[in-house]
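Only one chain is shown below, in structure tokens, and it's the form predicted alone.
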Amino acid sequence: MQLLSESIYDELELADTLVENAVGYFQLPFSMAPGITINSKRYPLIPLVIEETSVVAGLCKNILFINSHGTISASQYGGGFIGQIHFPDIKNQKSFERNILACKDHLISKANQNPCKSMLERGGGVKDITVRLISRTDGKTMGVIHVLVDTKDAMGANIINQTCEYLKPIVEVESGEKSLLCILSNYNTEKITKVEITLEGIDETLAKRIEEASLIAQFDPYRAVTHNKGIMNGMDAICLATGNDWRALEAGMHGFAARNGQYQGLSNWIANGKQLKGTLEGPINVGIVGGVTNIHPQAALALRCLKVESSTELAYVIGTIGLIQNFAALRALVTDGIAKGHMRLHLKNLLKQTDATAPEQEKALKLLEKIFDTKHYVSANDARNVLKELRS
């Protein structure tokens, strides 16, 4: 607990390792939620790093509800990460694709003997190379080479980028075309994680209302964005805690949400009498080795608390917490409304902005709750007025 309760370091050595021009640390709350069981395996504690009011409270409440009412299963299909070598203007489309595919085995072998050698020894490495041709609006054609790299339990951004840079001059010679850039893709459709929660003995009206609320996010992109933001509240919090790249996760999941040409909700809830089944899938690309996960002591602590044994298991936990957070939000929305769930913590924040003492805050909190029940909203002025009445 000392590691969590004190400042990370008095020295800036770690910060200088992570970023340029470090002048200090910006700390966020590190919380723990109750454990969950996925595919019959227990994950005892869920570490979360997030500052948003009521997210952890909502998660804890609904984790306990789900633990007592249902089961969680998860699976992953596909494998590897996509690296891209881009050719903005292909002169000869047919020969480009033909030449690259003809030397595919040679390219894979070269990559695995050089930049991916250590990855290959761990059972990973380059597994496949494919070619895409994309028509431009100006009549030209773009060419994209996809390099599929199995990075095992690492997220592997650096090794993917290095592999593509290594292959770039080789494919330029083989294709007779000129490449502009090489970079991994965070929209990784080659490895998709799917999580499913099945709840039994649910109130039929509640189940149906949650199904309808879920359906709204499939048709209305304005609602879908907020629907998915709630999902990412849970997913990002674990990513931050474990030292993973939450921006990459966000980009990939939002890209997946628009895969059908319209931005849609990432989750689906289906009611069947007293049964409610929720599913969530997407590219949850994370790692448990390499990068920040290896050098940040709190990230290492978070992984020890989770007791995950692979990046796949971590993806399962992240997806599950995202889906539970979604359930928590929908459950609140279709019953008491989202404001009531946020209210108590919001009122505490309002009172902290005043000079109220601890005893005054307790009394004022009860009065503000009564105001909320009557007006359905509370302002900073209400907090100041209540405090003034208590002191008069």
Second form
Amino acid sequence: MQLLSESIYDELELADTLVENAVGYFQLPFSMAPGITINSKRYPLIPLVIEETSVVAGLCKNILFINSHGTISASQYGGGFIGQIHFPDIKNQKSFERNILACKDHLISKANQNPCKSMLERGGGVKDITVRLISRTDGKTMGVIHVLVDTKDAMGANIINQTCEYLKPIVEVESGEKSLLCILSNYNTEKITKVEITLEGIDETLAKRIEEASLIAQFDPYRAVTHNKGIMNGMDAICLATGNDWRALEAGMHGFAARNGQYQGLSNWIANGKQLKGTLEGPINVGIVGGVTNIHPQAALALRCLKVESSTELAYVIGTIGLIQNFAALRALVTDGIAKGHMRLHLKNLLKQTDATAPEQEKALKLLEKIFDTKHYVSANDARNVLKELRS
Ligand code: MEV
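Form predicted in complex with ligand MEV structure, per the form predicted alone context:
Below is the entire complex, every chain and molecule, led by the chain shown above.
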């Protein structure tokens, strides 16, 4: 607990290891949610780093609901990360693909003997090399080489980038073409995580309303973005707590949400009488070794609390929490509305911005809740008026 409640960084040593020009640390709340069981394995505590009011409360309430009404399963298909080597304007399309594919085994073996040597020893390494040709609107053709790297339990951005940079001059020689850039792709369709929650014995009307709410996000991109923002509330919070790159997760998930040519909700809920089944899938690319996970003491603590044994398990937990967060949001939206759940903390925040003493805040909170119940909204002005009344 000391690790969480006190500022553990007297010096800028860690910050200086992570970024440049660090002048201090910026703290965010670190919360815990109750555990969940996925594929019959229990994950006892869910660490979350998030500043947004009501996310943790909604999650905790609905984890308990799901634990008593349902089961969670998860799976992962595919097994690697995509590194890309880009040739923006190739002269000879036919020979480009042929030449690269002809030396594919040689390229894989060279990469595995050099930048991926230790990854290979851990059972990973470069697994495949493929070629894509993309027509440009100006009549030119782009060539893209995909290097598929299994990074085992690391997120592996560095090793993928190094492997691509190592291979770039070699494939330039082999193809006779000039590459412009190479880097990993955060849109990693080669490793997709799928989670499924099945709830039994729930209110039929609620189940049907949640199904309808998830359908809205399939058809209306304006709603889909907000729907997915709620999912990312949960996913990002664990990503952040465990020292993973949540911007990479966000980018990949949003890319996946647009895979059919229109941006859509990342989850689907299907009602069948008293049963409600929710699914969510996407490229949840995270690690439990390497990067910040190893050097940030609170991230290491979060991973210990979670008790995940592989990056796959961490992806399962992250996907599940995203789906539960989505269930929590949809459940609130199709019943009381979202404002009610947010209100108590929102009112506390409003009062914090005044000069009210602690006993005044307590009394004012009760009065403001009454105002919300009748008017359905409360403003900073209401908070000031209530205080004036209390003091008169
Ligand atoms: C707010 O952070 C997230 C929600 O807007 C998600 C949703 O509307 O589904 C409540």
